[in-house]
Amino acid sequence: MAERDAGESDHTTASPQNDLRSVLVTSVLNLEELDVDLYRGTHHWVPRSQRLFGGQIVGQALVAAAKSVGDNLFAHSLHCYFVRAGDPKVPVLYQVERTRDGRSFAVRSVKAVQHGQPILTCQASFHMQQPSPLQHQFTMPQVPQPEDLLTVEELIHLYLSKPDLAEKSKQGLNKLLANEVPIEIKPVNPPHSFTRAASEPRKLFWVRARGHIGEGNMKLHCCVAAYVSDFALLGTALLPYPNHRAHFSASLDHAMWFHSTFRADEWMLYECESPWAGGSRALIQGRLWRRDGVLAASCSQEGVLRVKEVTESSKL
């Protein structure tokens, strides 16, 4: 399997902000050390639900766990349960337990705490990179390159320019524009993002962290990818149901596996699909692909989706 060196960057030509350090590094994933294996994290972006973004808690938990292992160990998997909704008004404390240190693997347990109660439990495993004759992967989907697609913000401006757009839709789109999300997204099938047309529960979009992260710190790129992996994942299960809208949704658990080196500040293709939904729950699986076709990471999530039928027509 031919792999491009993860240090070869296309970010300098693709982003006008290549000289700015990513806020994911300087703020969102920059934890304050309070004591041995005890950290405090603050918040940058809060979703409209006014609950803490799950990807932030997962990413910060992985940062805390990674600080307790040697430089020769890299995250290869994590398994998290979301226990309570996060409160955006107070910081999160991360307590790390050094569960096991072996010759080639190390396991860490992390508890994210607010108001004296856990809001997330996470187990992360780290592995010393080793060569292996066993190498295979699925084939990356063939899609347009990110340079040929519009960002979510550009698509919103395009729809806002339509003269027959309903006032309620304008207000909703302008609220989306006001969000300071620290990642860039370019949908492969943008009409599915803004219109009510039934489609298979599968979504493809290019994604990368805003700003510059740099090469040489694979631990950090894994933490950023963990943050990114929670974006738009649960909504994939709603694509076959254009006449239903979620009145309550929440992630229940989140698992991730890291397969190869990558740069989280370079475009990666995020392939999301939902193989099952029922009982007000849905299962979603995701794959993050490097531009050269190498499978960088996989993830899986189950979430609560309580929906209600929408009767009014959309002008989008």
Ligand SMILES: CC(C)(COP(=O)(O)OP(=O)(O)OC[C@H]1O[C@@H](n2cnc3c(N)ncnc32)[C@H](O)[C@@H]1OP(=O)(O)O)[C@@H](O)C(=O)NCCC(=O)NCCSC(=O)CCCCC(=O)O
Given for the second form:
Amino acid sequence: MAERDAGESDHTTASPQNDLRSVLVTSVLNLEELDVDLYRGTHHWVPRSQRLFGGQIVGQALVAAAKSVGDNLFAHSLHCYFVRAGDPKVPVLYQVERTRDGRSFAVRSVKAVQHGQPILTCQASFHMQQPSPLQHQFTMPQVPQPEDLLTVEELIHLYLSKPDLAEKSKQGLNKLLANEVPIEIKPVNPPHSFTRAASEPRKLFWVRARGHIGEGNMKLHCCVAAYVSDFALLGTALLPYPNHRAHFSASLDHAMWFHSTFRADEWMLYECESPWAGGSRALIQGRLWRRDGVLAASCSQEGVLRVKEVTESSKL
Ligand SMILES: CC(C)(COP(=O)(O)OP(=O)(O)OC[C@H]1O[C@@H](n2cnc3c(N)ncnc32)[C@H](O)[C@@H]1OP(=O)(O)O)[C@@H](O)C(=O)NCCC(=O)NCCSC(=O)CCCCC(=O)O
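Right, the form predicted on its own is done, so what does the form predicted together with this ligand look like?
Every component of the complex follows; first up is the chain already shown.
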């Protein structure tokens, strides 16, 4: 993959000397080449639903697509449909079709296949760098810095230390701790306890890939961001409904646009909001901000959310 400056360094990022390489780049996004434009990807973390994590499939599809474009081209957008649940028991094959190579843009179509059937279709588009006087962006929300916030794991330990915590809640929290998600998260407004109140369908958290990736290789940072972008996004739509639990939830489609250089192993603010939910589906939009206020990427997703009402005692 091509080398390009991925934005200025942030001093909280692990260096290769004091941290391990991110498992995302050494394993999850390190696809095996089987033939021309044909790759195989394996899994790392699998969600509780026991269907493959959508972000992993999107990230791997983008890796496969990026391998067939020149060093002067960078991912600027992708559009994916999750058409079948991914099976964690077998690897995923990625078949790349070189849809078009133009002067400035190249388009790739990727089919992720398991058991001979597509589980994801993805169109990814790549663009060469083209300067323009046309340049604007929203302003990043003002939030506490990641150094002043606790990680999800630290928050869970805090909740676990509460003496009046129900046994069922303890079990749920311990299950969450056992998760080996290759992403670090620091919620901006964590709930005071594990039982939540209704809130608007909007959340903000700092996020970065665990481990070191390093500067340069912007294509790889985009693939990591694609992985990260599907995490905890759909849950935004459930925030106004603490009395409902999703018994079936899955992302249906995922679109992403990359705006500027960034490092996915440095803290980025993920701003997620759901402008609409209805008919057992919800729309969620996300913005990934570099901590210096530059808008790095935007995404949009629709998911299926089949919910049922829960009683106070069954909440976790
Ligand atoms: C399931 C998808 C979306 C298509 O749905 P459908 O056409 O309904 O597929 P079926 O195979 O017929 O049914 C699946 C499942 O749903 C039940 N079902 C169907 N219709 C209804 C209904 N009207 N009411 C109630 N239940 C219904 C049906 O009975 C089946 O249940 P089961 O037998 O118990 O399985 C399909 O397109 C699909 O699966 N697509 C892939 C989606 C996907 O895998 N997305 C990526 C993973 S999700 C993700 O990663 C989110 C992030 C998680 C991490 C985090 O943030 O924490």
